[in-house]
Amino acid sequence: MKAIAVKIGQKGSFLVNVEPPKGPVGNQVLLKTLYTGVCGTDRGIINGLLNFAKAESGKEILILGHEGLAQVMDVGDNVRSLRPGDLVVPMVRRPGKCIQCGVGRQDNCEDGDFVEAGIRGKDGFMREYFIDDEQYLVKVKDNNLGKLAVLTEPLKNLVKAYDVYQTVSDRYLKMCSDGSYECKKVTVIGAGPIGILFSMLFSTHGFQVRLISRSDKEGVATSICKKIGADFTQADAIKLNPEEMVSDVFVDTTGRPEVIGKGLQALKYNGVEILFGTTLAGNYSITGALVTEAVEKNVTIIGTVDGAKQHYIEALNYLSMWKETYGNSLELMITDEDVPENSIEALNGDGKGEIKRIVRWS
């Protein structure tokens, strides 16, 4: 059985033959992989840049893939919610032993005692077949989504981020005088899949959205922003003055400290900055004046990762709604599609020139 894997501590991914799974028992489900997505986390693991990546206990290689879409082939005797033929999105993070994990909120794990498929301590979904537990599978009810359902995993992170934003901003009357968000400005930095999806999410809730990016690959950001009623600016946010990015909400998907610092200055009173991107590069000096400004403006900085099962469900609902509303616009983000045999060279590259790459398994 084909799989795409890495050896921790060694750069590069490779195609490998692994033992196929046995039949499911109890609460287990046998799954056939249809599509897997490729993201910055995968490339970080492939290039040896993520020190938290690790294989399953007792194994030398880690099978990649945390963005997946699969079809149910067989179920164990105790499975009640799924049957052969159903499409599912498997969850990435699996719980440890803390109280958050114990109530299904391993996305808020308190002690780091969790595993993540295709990332740390658990083989991922870049393989032809795999076994998983029913409770970690989210049923795709809208079969018309097709391969777009592979966007569920990245989108669920954003749905969780929006929930956190709503929670922390409840400290003040954040709505406009008419009860909407139409007077509230959101600036999103970065026109990769995450930046585009963040723009769609906030636009759906009625915010004024401006997406800023150094590049617009294949004109996708411009096209989608026109569809959703958002503005797109092709520019390097580092070179813009904070006064040019004044916002109620500032979303960074790049992880660049210089952008994050300017975003903090660009926030209005009671503003919120959402940090989503990560990088080890760059630096920015936090001055006493900036700290004073943040305090006096009553701003909030959010760091957020992963999401709960409910966020997966809501992400699928958003995808169905957007497909109905905007037609094939979402598919513009999928700029590259490979079969496993042809994907290794691309996976071992830098990912430039693509927005969302997916691997087709069936």
Second form
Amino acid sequence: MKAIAVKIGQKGSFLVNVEPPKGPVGNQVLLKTLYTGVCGTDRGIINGLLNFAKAESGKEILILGHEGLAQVMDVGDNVRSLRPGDLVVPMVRRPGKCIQCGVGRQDNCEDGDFVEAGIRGKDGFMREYFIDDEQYLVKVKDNNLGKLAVLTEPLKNLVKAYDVYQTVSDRYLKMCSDGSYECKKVTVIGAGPIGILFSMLFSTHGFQVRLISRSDKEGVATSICKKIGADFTQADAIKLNPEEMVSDVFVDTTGRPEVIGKGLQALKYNGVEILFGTTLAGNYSITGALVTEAVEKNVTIIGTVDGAKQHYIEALNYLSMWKETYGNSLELMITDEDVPENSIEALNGDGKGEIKRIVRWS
Ligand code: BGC
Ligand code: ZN
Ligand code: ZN
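With the form predicted on its own already on screen, would you show the form predicted in complex with beta-D-glucopyranose?
Every component of the complex follows; first up is the chain already shown.
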């Protein structure tokens, strides 16, 4: 059967023929892949820029794909919650042995001894069929979502980020005087899928959202911001004055250190900066004046990665709600779709001009 893989230490992904899985037995489920999404993490692996990318032990190649949507074909004798025909989103991160992993919070693993499908130490979902354990499969209850359910995996990271934001904000009175968030300003940098989904998430909770990005591919950010009642500014955040971006919450999805420095300067008292993007490039030196300002303002910086099963479940609920309320906004984000054979060239390219690319497996 077909799969898309990389050889660690070698640039470029390729199509490969692999053995179909055997089973299912016990708690296992046999799955047919419907769609997989492509993101910066995949391109980082393909270009040899992710130093933690790793094949399964004893294997030469790593099958890519951590953003998946699959259909149940068959179940083992002990499987209770799934039946053939059900749609599921498989989880990325699988637990190691630490205490966080032991309670299903491998997203907060404290020793790094976990594996991630399609990223480190475990084959991913860019293959026609795979076997997985019931406990790592999140059921899609809303069949109307169709291929949009492939956005669950990236969105679950943001649902967790929002959760962390709420927790750290419990140290002060976090709401406006009317008990809502409507007086709170959120600035999101970067109009990729993550920046757009962050904007939708904060906007759903009533915050005033402004999305800032150097580019607006196919006008999608402008059109979605209009739908959700957010502002869109096409600009390079590092060229704007901090006074122009005054925020209660500053979300960076670019990973550019200069943007993060600008964000710190733009925060209000009790402000929170959420760091989500990663890049190995760039440099920013922090000044004593900025350190003092951050201290005096009670600033919180949150770094956040991955999400728990609960965040996948909530992500699916947001997608169903947004499909209802925002018309074709989510569809607009899926700018590119192709079969595996025709996806390799684009996967190995730089992704410019795409918002979300997906691979159609059946
Ligand atoms: C995935 C996360 C994962 C992270 C780091 C992201 O693309 O969505 O689940 O933890 O990459 O490997
Ligand atoms: Zn991803
Ligand atoms: Zn752990």
